[in-house]
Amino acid sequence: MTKNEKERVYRRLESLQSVKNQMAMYYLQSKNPYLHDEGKKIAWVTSGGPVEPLIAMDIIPLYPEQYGAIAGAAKDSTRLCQEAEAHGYSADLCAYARTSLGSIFSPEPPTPMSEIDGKGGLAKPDMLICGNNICGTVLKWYEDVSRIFNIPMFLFDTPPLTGENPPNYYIDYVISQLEDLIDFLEKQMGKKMKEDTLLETMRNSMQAVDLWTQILELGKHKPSPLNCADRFLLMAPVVAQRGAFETITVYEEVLSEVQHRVDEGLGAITVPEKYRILFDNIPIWFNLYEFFNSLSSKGVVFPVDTYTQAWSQRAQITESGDLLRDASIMYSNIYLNKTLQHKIDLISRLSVDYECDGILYHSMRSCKRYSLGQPITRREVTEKAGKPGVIIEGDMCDSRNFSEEQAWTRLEAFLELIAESK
């Protein structure tokens, strides 16, 4: 595999414009600075935290991880994480951590999102939404930071979930938890919660999760119309705007082009699809496009991920209009609040859906959570499903935690693999 090839072979997605242009002036609007005066207020949220309410309520949420990623992009997460450790905290913790933190340090403003005020990082909070679904670093990763700030912080408490369906108890509990988080809202807005208001902003992201779903799905088409770096990129809305309408609207342009690129028989890349891989964990962010570019080149294609998966879930608005009920149900059920052997099945269940040839797994320095299990998981999904598997180690914001030749070997290797069983 030639690592170095420069010939883009990726078609360019029009729609992904407008996907920028909605989340340029997403933190624009976090950046202004009569925001106050205006009643409205900003939360630092974590992945998996509910947005629902905070949308409701007027308050701005702000997800550090999303910053991670776009400091990764923009190559300078190392230099973060490097200031983050300067200040005591480990080269082994989560590098969306320790670049969150080194943004709240460094004395030179970060580059991602200098251009909107001079200063870069994301806007300051008034208050942080930490929800312990994703992994358990995040309640520390907090903490830390609320005490930086000087300011409230809830934890948005859900227990590992060990079967396909949550029991009511734990449902029960769960809702409790929204029910706090809705009172720890109305406290810092000086106001309540409107029902209708809460009701209007659950459908406006049920709409934008099925949208998303949908788009995801097409991959199943041969040639893939889409590719990993691309969902990537066009995840950020239903990450951070799932209840705003501005939402639906780009996910239907989205949907419209993509759609069009299957009726067309156009793939995501301008070579001969070959290979058809699943990709399994946070992408590597400051290698982008040049990863799979070269990928691409060889023919192989992306058509499905974990990752991206993990925003397809939903719960629907039932006829008694219980949204808290749904809600809890909707956020217990994130992809890494589940067992090894969910994660197992659906990847096997995936692969055969989107007739994947093998699963490549990008294990992650960083996200202890997301890599667990992960050379059990290639061997059982490969019993289970005949899929292969290849794993690379990396990081998605710490380019020292990359090695390209250790990786370009390896996938060499897979490719031949299974160029040889076709």
Second form
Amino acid sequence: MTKNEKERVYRRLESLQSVKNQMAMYYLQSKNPYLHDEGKKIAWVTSGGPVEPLIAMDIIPLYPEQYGAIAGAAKDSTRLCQEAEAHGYSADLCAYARTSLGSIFSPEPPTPMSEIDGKGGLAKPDMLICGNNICGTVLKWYEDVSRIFNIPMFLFDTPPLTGENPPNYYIDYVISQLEDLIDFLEKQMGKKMKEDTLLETMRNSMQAVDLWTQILELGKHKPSPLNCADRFLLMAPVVAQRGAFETITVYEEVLSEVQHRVDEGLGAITVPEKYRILFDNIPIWFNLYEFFNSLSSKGVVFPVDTYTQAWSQRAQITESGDLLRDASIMYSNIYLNKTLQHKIDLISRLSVDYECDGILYHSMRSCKRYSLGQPITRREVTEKAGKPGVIIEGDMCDSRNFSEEQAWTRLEAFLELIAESK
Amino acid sequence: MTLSNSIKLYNIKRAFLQKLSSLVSERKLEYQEFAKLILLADIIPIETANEYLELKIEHLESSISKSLPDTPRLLLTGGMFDSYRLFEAVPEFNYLVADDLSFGTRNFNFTVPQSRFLEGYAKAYLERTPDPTAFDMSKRLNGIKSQIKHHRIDGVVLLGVKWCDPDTFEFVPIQNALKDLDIPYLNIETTPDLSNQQQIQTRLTAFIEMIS
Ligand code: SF4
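Since we've got the form predicted alone here, give me the form predicted in complex with its partner chain too.
Next comes the full complex, this chain leading.
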């Protein structure tokens, strides 16, 4: 198999440009030098952190994890990881954390929107919002950032969820966390949270999540209208701009284009679909195009993945005014905050629903939370859903942890196995 | 056994271990042996553990001091490290006069109140020196600072378990605090199977020579 296939077998998604434009505006706003004068502030937020209360309070949420992805795609994350290591951080720590910390120390960090903004890195935060519903690493990471910038940090604590539905005492605890968060934000912003603004933001957010879910579900069609790399790029607004009205407009446009592909029988790849594979974990950002494009040329498509599914969680926004209860359930019910059994069940279900031939598990050396248990998951999913799996070792941001040759050897053997069983 | 009785017995055990750790600081007990006592007391029945620890204290207090190295006086800090055979394999760890490990001092330097049962229990665990997994490490930093003062520490060994993010993340602020205090330190990362034991010994020996 040729590793770096020259021929482009991807169908260009026109609406991706609208997503890029929206994200450019968002990053540009975060660098507005008059931001504070306009009564706005910046918060750095973990990917699972509650974003709607921030948007409702005129706080621009920025995501160091998303920055890691951007720096990775720009092939600059390994340098930043090394920069963090030079400041005493272990080379085995989460590479998103190292990339972000490295960008703080680096005199030349890559900028999210280099073409429009000369200054490097994410805009400096005024506060930190850390949700431990994705992992415990973020807690230590954000504590360090809080010390470095000498800014306040709020810990949004959601204990791991052992069953499918959180019990009442659990929900009450998370509600109290949301109430504390609102108090914290009010203190930081020197103003009260308006309940109707929060409700409207939540509604916008849920509408964006609904649209995102509909976009993802179209992947069930054959040929799949979207591939992994499409979704990984399209997901930016649902991560960072849930609650902003612009996200709804942009996702309506994306949905309509993806639906058009389905109606016309157009797949994400321009060659016939031979293998449908589910992708588990965060992508190898520094190798994103090479990786998926090379596979596409062999007729491999990824109609579904576990990473972008994580933002398809919807809260039932009721008119009863129990907004915090709905939100607390949503923010606890996070893929990484649940059991291994949940993961096994979800992958089994998705692989059947999206008619996948197998699963590619990306074992990320520096993200233990996402990667632990993959060998068990692979075995159980094969037993439960009859879908074989392959594990490749890599990393989302640290290219030193990825051996392309080794990955390809395993992938080739895996595809042969699937071909034989068809 | 009732909960109240159990709390009482474990409070006694913690008090005995506190006493033994002070004997380590006084150089009457090697850290290597102390580490074994901690482990032993965890795996044998609590009543037997307490009897044994008490006898050990009596014996140590009545016997003539061993000729243990006087300086440098080292503190070991880390997280959930439990491969205690490292201390047996690397004799240089006998320069330790105190530790700040999850299964070491942090596990016994507190008392659970007898009276308020579950509330008291919860408070005791919330108020003790936290492990790296907990939020707000200022308490741990303060604990390290007071140990440095109390035990007249000359150098600190930071022992991290490879791939443990909370553990190795706390290295950086601890190092910064030690720099501010002008206390020399050594960073060690290892695996549960101690794959770099030889390297640890070499680096520890060099560190001891450097600060002696
Ligand atoms: S979930 Fe993994 S990648 Fe994300 S912050 Fe935690 S350790 Fe890093």
